[in-house]
Partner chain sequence: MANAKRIRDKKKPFEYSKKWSLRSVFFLATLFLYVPIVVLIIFSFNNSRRGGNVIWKGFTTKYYGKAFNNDDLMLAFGNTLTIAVVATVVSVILGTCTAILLWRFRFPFKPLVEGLVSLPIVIPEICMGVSLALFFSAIGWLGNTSDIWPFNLINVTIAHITFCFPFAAMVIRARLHSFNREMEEAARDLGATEYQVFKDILIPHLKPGLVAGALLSFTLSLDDFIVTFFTSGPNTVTLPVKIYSMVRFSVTPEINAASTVVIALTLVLTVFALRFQSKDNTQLQ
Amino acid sequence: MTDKAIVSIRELSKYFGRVAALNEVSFDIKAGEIFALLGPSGCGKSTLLRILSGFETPSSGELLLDGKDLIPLKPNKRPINMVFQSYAVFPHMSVEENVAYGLKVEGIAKAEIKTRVAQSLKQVHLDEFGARKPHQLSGGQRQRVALARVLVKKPRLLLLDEPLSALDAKLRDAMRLELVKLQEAVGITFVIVTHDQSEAMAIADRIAVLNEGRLRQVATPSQLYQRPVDAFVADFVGTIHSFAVVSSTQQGKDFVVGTQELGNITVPAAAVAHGIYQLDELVGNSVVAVRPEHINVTATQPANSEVTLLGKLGDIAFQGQHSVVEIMLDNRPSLTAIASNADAQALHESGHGSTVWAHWDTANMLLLPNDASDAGAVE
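In the form predicted alone, present the structure of this sequence as a single chain.
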């Protein structure tokens, strides 16, 4: 991956009637990276993918590939290929025939087609399956056929629409790793559309989070998780517990915020999101938040924790290497905490409904605006 942009999207909008599927979206996609478009259903990610592929025309804005205007070009004239969610392999053709189809349509010489098909099948580890028909393959193998069919055309940009959604959980995990290795081997820029946060976090070099047609943040997976720009992004890329800010003052660079559940909390400057830009705008427009892995749960009251909540022990869910512990509260929805299995077992022995304390340090909290997009904090 380089810092050079292969795709530049500038104030791109798409309206269907009065509904804005995309609203002035702007960002760059770097050459050689795996870039994910992430968001809930209806957020605009599929519309953006269709605009990139040429199947939709934007209402306004710019779309550049290698600095050249892409919008006037028809889909078959763009150096871009797409792998659809259904794979769309031809059932009556062999694997080799499927992969060769696009090259035949372009009128490529037979000798070159044979060489490129063999190379493409080798890249996806299907070089021994060329004579088989799609019904003789597993779901993961059919997906690789779809990948080989687009890779053989050597596109500048490869678009993947929910590429793993049709696979079972175990195969999906394996294919994530294969996609990453394949992209590293071929060096083509991948753009992946998904609503699966774990998929995007595992595969992508960078992620664009969209909601209701607006771009909320573009960042690496770790940046999204550790430094989300607002409450929506924080909640969408992982579990987080938020508390509405009802009062605010400032002490030097730190913020002192009040919440109904936690009282007054001093939030260190390092935990304040970039989207926080005016002290007087915090009340009613922001939250303090903590992730479950930072919450401790004990059957006795802690002596030194900076934030403490009294609750009742709820369900304990074994997750393999750790357990998820529920803390039931009187005045708000339950909290969850990540605990070692040994600690979870000790809590379990206390009994469901027993008194417990949830506690954590303010250094592990975030002060987030509800929506940072109006402040320009999306990068």
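Given the form predicted alone, corresponding form predicted together with the partner chain:
Below: the lone chain, stripped of partners and molecules.
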């Protein structure tokens, strides 16, 4: 992977009537990476993909591929190909004909088409299936046809709209791995749309999080998880428990924020999200938050933890390598903590509803604005 931008998106907006499907979105996609567009339903992911492929025209903004304006080019003239959510495999053509179609319309010689189709089918492990019709294939195989059909074109950019959503759980995991391997083998830049954060985290080199047409953050999966820009992103990429800030002061470089449940907490400067509000704006606009894996649960009062909360033991869910423990609190939604199976077993013996302590260190907490784009700072 190089750091060269292959696609540059600058203040791109798309309005459907008065609805902004995309609102001044700007970011770069780097050559050779797997880039994921992540966000809840209706946030504009598909719209962005359709603008890239040429099926929608942006209302305003710039779109560059290798530094050249892409917007005037018709979909069939763009060196960009797409795997559709429904795969859109042509039902009246055999697997081979499907894969060959993109080359045929390009006017490439028959002999070359034949070798390239064979090579592409091999890449997706469908070399035995060339003569079959799509209705004789499983869903997973049909998806491979859709993949082979675009790979054979050797595009600059490959777009995949929810490529795994139509597959069952087991196949999905296998395909995830395979997609990553395939991308490494062909070296084509992939843009994958998904609303499944675990999928994005597992596959992508970098992820753009969108919400309601606006870009919230572009970062690597680990950055996104450990240094989210705001509470929305933090919550979207994994479970996080947040506590509203009700007062704030500053002590040297650190912030001291007050919360209803936890009292005053000193948040180290390093744990303050970039682009946070001014100190006096924190109240009502921000939260301090902690992830389940940083919460410890014990049946006895902890000796030296910085934050402690008294609660009652709720359900314990065994998850294989670890267990998830629920801690019920009086006047707020319950917390969850990740515990080792041995610890969970010990807690289980003290019984459902027994008193437990949840505790953690403030160094593991994040001070996050509710909405970073309100704070006027993204990236």
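Only a predicted model underlies this, so the values are computations on that prediction, with no experimental measurement involved. The term rigid core refers to the most C-alpha atoms you can superpose between the two forms while keeping them within 1.5 Å. Residue numbers count along the first chain shown, from 1.
J.: Quick check on residue 250: with the core superposed, does its CA move 2 angstroms or more between these two forms?
T.: Result for residue 250: no, shift under 2 Å.
J.: Once the core is aligned, please say if the CA of residue 264 is shifted by at least 2 angstroms between these two forms.
T.: Shift at residue 264: below 2 Å after core fit.
J.: For residue 135, state whether the C-alpha moves by 2 Å or more between these two forms after rigid core superposition.
T.: Shift of 2 Å or more: yes.
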